[in-house]
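What follows is one chain in structure tokens, specifically the form predicted on its own.
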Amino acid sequence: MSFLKKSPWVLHYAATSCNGCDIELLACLTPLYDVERFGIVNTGNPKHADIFLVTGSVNEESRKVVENLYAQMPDPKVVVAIGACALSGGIFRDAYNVYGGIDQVLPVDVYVPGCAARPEAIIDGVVRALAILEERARERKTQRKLVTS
């Protein structure tokens, strides 16, 4: 993470879901998954998230939040859909007021399938995260460069 800067912070927000994936979220923080040890760091203000961890599907309610929140998020940013729900709708991809996956809504980077998704599958998710966001990092990094020369 030689282009990182600091240590990579997570905004998590649950859509319209059951809760079985934001609980398995919760246990990649647990000392026996500990995904602190990649110096993620758990944040809830999104000014400060450089990557938006996404469970459950969307309607018209989480939709406004899901976009709003993204929005605030500053460059680079990386987006993880975890579970079937945030991948596809799940098994409310039918319903009457579900758009489906967050892809709908957000260009999604990095998919953790899954229902729920086994913290284990999280966490591989997560790393893939972070290279995509050193990788976004470094070619910031060099537009800057390139601009100012």
The other form holds:
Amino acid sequence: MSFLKKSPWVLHYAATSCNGCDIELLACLTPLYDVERFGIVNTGNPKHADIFLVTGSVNEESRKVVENLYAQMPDPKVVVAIGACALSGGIFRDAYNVYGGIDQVLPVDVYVPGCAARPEAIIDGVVRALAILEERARERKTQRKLVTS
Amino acid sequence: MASTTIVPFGPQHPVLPEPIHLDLELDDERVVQALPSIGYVHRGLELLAERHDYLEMSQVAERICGICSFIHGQGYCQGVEHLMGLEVPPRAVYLRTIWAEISRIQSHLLWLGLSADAFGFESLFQHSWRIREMLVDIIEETTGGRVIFGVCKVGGIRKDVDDETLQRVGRRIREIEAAYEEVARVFREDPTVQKRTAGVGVLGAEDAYALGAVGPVLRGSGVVRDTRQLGYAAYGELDWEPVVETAGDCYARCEVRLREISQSFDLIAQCIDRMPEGKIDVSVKGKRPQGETMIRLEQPRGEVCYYLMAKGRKNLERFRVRTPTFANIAPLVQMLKGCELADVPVIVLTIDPCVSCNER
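Show the same protein again, this time as the form predicted in complex with the partner chain rather than the form predicted on its own.
To see the whole picture, the full complex is given below, headed by that same chain.
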């Protein structure tokens, strides 16, 4: 990834997380880390988002919301799972009401470990997601060319 | 016949960091009634007490919520210590109090930022979080974690803080307080903040008491009740008075939190001055919790109750938490009646909803 072709907008949803990763994620947007200077904006609208940041271990109720939000995002899109709970269920793995990991319900591209994941780790995850996003955009372009030719 | 419209609010909403859903029944722009529905963050944490032994469970208790994490851990540990009849050394008690107050300040600053964002004052949001980040640095320096502290354990604390660091923290707290006062002045004096919050979402003292409101919501309505008055941890030995405002609107709740931040800075300074010497933990070897107990603590959001029952085994029999947000949802529904649709995000945020606490 040499430079960013566009400003990636992120959508955040707390799917059954304890809040820890969510406030670290918000901390990324605030003055100390300030990812907005790279054009990364947190949007509330899934239709504007390129990267979906999900935290938490997902229960039945939030599964519906997560799937709905994912379906509303335009292609190309990338899913980043943040925190131990989003990876495997973490400390709540044995709890009766969780699926244990976002990858049980969505195709996850980048995994960010940590309980709670540190802002530096989250930013790194987003940067990796950008590389995947650009790759997908390129693929789509080639496919389109094939279809039209 | 007047027709009403139902507008869904949440679970995914720009002002909400966490999912909660409200069905707002609107007559034109006015809210007739609000129906909350929860369950997006329910994990079944209480039952984990059967899977993890009582020592490990303190880590789980801390993850009830990432914002007020330390106080959850503290409450759980106090409960188990009570069941086991342990006497926690005074130094551990004072350090716990310091960490609890630091986490109260960071939680309130976080809330001030989010509420500023809710009424569209984005630079204020950024400034509140800038100051919060300075406190997170202190947390990281003294405990090792940024949001999950992990220092509270049954019988004391895991990590001592040496006196030199404590003095440094004391000096830094003063600097942060000066920076905070500047931001607090904007909240108090800026006309746009007052226009959005004063007279909005009024909750009278009788209503607040009858509906079981807790924390800043209750104190913002003029009821003097702060669980720290019970004198748990070191609060019985410190000089402080509960913060009370009487207006009962969003501005009063904001003011309560602003003044509580100043008070917490003062409490931290008092704790550092009076810090006792000595051990930081007592051994729990060979002991098991037995009996049942109820522990109440003051969270940033209000009173939290823990019920613990144990039968002398290594797992607790029952662990039950009643969190402040749950108590504040009934008052919230009352506040939303008759307000404008545009004020809903501000009112929802003034109860400082912590959904993961609420649903566990």
